[in-house]
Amino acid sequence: MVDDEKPMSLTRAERRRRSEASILGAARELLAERGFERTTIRGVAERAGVDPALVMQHFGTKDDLFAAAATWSVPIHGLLGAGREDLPHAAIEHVLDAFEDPELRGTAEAVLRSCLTHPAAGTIVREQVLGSAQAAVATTIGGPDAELRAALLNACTLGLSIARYLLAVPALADVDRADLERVLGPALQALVDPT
């Protein structure tokens, strides 16, 4: 029987993908446990069961590994695939999906905390994680002030993330998804609608 795939039967590309996934999984776990500053290449390698040189071969620096783990931890496909009229709903879902999925929440919180407290992590999140998504949203919005509108949409969802999940502001932490979207949706729609 050939139920279990033997490592030798995997292609080089498949082994590489598995290795990257193992490293990213370890990085996500350590970021959630320790935050950006205390997560090290050596610690990630140990958790993944690989040599630190392999982590660096796949991801380069700690900053690049953090960017990859942050991008991998925050699902943006729904946001990027949304049309202008669907952006408010997609933006709210983007936040809720990242923070309410038990497998993603720890890393999402760690990434958010790290970008607020560590300048290098803030730069990475701003430029490598949020930058391309925000540019794509600006293109979807189009028209005058598209970049500003996309940035404000992003600022609103970041504020929601901080208030609901890090600070646990009762009125936000306790509200269900439907009420959150009912109240916040029209405000976000005003940001994306052409003037």
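Residue numbers count along the first chain shown, from 1. Rigid core (definition): largest C-alpha set, two forms, superposition within 1.5 Å. Note that the structure is a prediction, hence the values are computed from the model and not measured. Compared with the form predicted together with another copy of the chain:
With the core held fixed between these two forms, Arg17 has its Cα displaced by at least 2 Å. The Cα shift for Ile41 between these two forms, taken after rigid core superposition, is 2 angstroms or larger. Leu130 is among the residues whose C-alpha shifts by 2 Å or more between these two forms once the rigid core is aligned.
Moving from the form predicted on its own to the form predicted together with another copy of the chain:
Just this one chain is shown here; partners and other molecules are left out.
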């Protein structure tokens, strides 16, 4: 995301916006690749083609930069609109969409990559990502174990995301969506419908 096009004589506000976007993009890339600790302000600045101090000027602090790059508005509409039969399908679509849309993927990977080692990232995943999905899924499931079943369904899709996209486990990374849905669907259905 090195945006080398810096055409001269651009409005000041426009330049400002572009460099901010460039920094944010570079930050997301590096956070997605390496996680919070191994991502340095200097590295972000270099990839953005900018001075390190400018990064601070825009975002204040490394933690603030992370917060800005990791703001992840999870779209749970697909989950809320699904009935019991569609839920597994919707849940799988939900996670695959997040990682295969190039727009969303950077953010998703950046948050997930650091969620085990950076407290703020862990909180985001626990409360926003898993939390909101769990609430949505639990109401559809219903019954005494609804929360547990929803949490387990989330844990499975979380495990799939991590294994497929972050760890790149061969058997999962090389498979296409259709096979994934065909095989995992019935398993998630068993979580939705108590035997």
